[in-house]
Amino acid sequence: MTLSPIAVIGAGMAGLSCAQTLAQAGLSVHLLDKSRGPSGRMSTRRAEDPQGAWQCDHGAPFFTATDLSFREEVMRWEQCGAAASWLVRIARHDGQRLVAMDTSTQRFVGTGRMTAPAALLVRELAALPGQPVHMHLQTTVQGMQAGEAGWTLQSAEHGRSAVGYRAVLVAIPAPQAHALLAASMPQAAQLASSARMDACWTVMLRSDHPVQWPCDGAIIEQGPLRWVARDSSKPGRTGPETWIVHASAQWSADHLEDDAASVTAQLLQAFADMGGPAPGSLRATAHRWRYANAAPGLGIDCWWDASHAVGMCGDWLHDGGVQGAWLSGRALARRALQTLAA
């Protein structure tokens, strides 16, 4: 007897490592995102300016691994090469000057692009045997509901799914996860409206010329930002020199809904004040997070039901960041496999 598959909503980290998990147990999986491609906020804005082609990672700016598992995953990532230590000059902002840090703490990168890893998971889920895993890019679920068949999801772009899922497991931000599950599964909402997830206004830059700055990366500790960082400096990068300004989460929640124009003047009005370049020196693209950072993660792995085979996952039930999105992925989906392998 052939069973259905399980829905996994999400194609970030933490849907992706659930959905890597699954698929190698040897069950069917429909992986299911909004987007174009998958990776989530691990990415890499790609265009073209008059002066030709240029990328920045606008999302998370690197990644740590201290827990044990998730170091021979990276390590693994780093064999393929899809990811690599990111030796960075860092420093910290206290108002006044900028101040060396110690750089022992070791920080990763996808290699070329942030966006690496998560190509590299989608390569090795589609060269399993039986294709176990089918993505469906471009795909807004907004709504599920539970039947004989199964649960079946309601997307924007394509109506009610034709199949019935055994099993939905939600890998996307606190706020979507409460808005996708208030009516089905309210005891999951609610855990997801506890949850508090900062917006972050980010600036991509880029200079035709080296900018002369004392440092690659900057931790700035008042104003309206809190980080800069020379994102071209990371492995594997081409193109121009890029640079990536992150507003403070206070700021960001104070200006959500300001055009990109004014933010844009603002923050590198805001650089240029720490001594980076002349904001007429640049080019600048904004892009707004309305979802960016966990903060902090609720502290659980993950959230199953197992009466009703639904659970959630991510970088906010956990402990925030990349690796804790990987974790919490690969929890919900043993967890997942105690109940659907019965």
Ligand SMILES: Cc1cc2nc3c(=O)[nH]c(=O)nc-3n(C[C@H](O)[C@H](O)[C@H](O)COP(=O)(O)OP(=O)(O)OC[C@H]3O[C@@H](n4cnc5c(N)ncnc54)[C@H](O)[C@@H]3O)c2cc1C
The other form holds:
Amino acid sequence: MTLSPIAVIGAGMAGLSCAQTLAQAGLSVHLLDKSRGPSGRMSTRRAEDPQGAWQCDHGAPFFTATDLSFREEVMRWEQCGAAASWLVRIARHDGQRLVAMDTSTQRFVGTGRMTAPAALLVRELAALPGQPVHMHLQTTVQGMQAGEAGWTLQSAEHGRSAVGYRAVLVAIPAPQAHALLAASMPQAAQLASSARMDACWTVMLRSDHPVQWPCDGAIIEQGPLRWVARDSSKPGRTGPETWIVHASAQWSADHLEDDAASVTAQLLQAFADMGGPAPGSLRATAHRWRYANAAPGLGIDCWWDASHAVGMCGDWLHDGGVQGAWLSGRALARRALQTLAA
Ligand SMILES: Cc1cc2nc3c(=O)[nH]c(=O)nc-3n(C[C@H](O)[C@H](O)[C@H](O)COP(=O)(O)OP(=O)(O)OC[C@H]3O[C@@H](n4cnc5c(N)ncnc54)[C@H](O)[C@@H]3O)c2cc1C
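Same protein, different state: after the form predicted on its own, show the form predicted in complex with the ligand.
And the full complex, kicking off with our chain again.
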């Protein structure tokens, strides 16, 4: 008898690591995401100005790998050419001046762009022998319903799924998980509503000339900014010099509904006040993340309900960040396998 597939909703790092673990155990997986490509918040904006093409990582700027198993996976990505260490000249700004920081922490990025590890995982999932993972992009799942043939999913683009799924694993940010699960799995939705996620306004900058600033990345301890970096200093980047500016969680929350032009003007002025370039000398594009970072994460790895065959994973269930997302996705797949592979 052919078993029905498992749905993993969300193709960020949590959903990808979940799908990877399930597929390696021989289970059939459908991976659904609302976006045009995988990778979620490990994202890169690629666009064209009248001056030419440019790109900038406007989600996670880098990630660390302190967990041994995640470190091994990152080393594998490095060997496949999908990730590399970013030997960033880093400093902190204490409100008065820049102070050089110890660079012993190893910071990783996707090679060429931040989406490279996700692209590698998708290629590997598609090439698995037997039951490759099927990707369904531009599929925004809005509801799910239990029936005799398993769970059916309702998406904005395709209506009700023709397939009945034997399990549904939700790998999306907490507020979106809450909205998706409120009607069908209120207990799960309640847990999702207990997680806090901070917003982040980001501004991507392009310059035709090298920007004079004494470091390539800086943690900002006071004022509206939290992080400023020369994105084009990461390994494998080509094209014009690009910079990224992140507002602090508090400033982003206070200005969440402001228009992009006013946010851009204020954040560029804050950068200039720290010795950065004059605001008018750069081309800028702002992006608002409503749910950027888990603050700090529920610390429970993942959530699984064997009786309904529904689970949740993501950075917000673990301890935040790319590493937390990867570990959470793998933890959920392992929990689900105990039931589904039995
Ligand atoms: C500005 C910013 C700065 C950051 N800084 C760092 C950092 O320095 N270090 C670090 O480690 N991490 C950082 N992060 C966090 C890091 O990016 C995340 O922790 C990690 O990428 C989360 O992965 P995830 O799979 O849990 O969620 P996501 O990456 O959000 O993936 C969820 C996926 O689900 C999809 N989705 C959502 N709703 C639906 C739906 N209804 N139907 C179908 N698909 C849906 C989305 O399109 C997305 O692809 C930062 C993030 C941002 C935005």
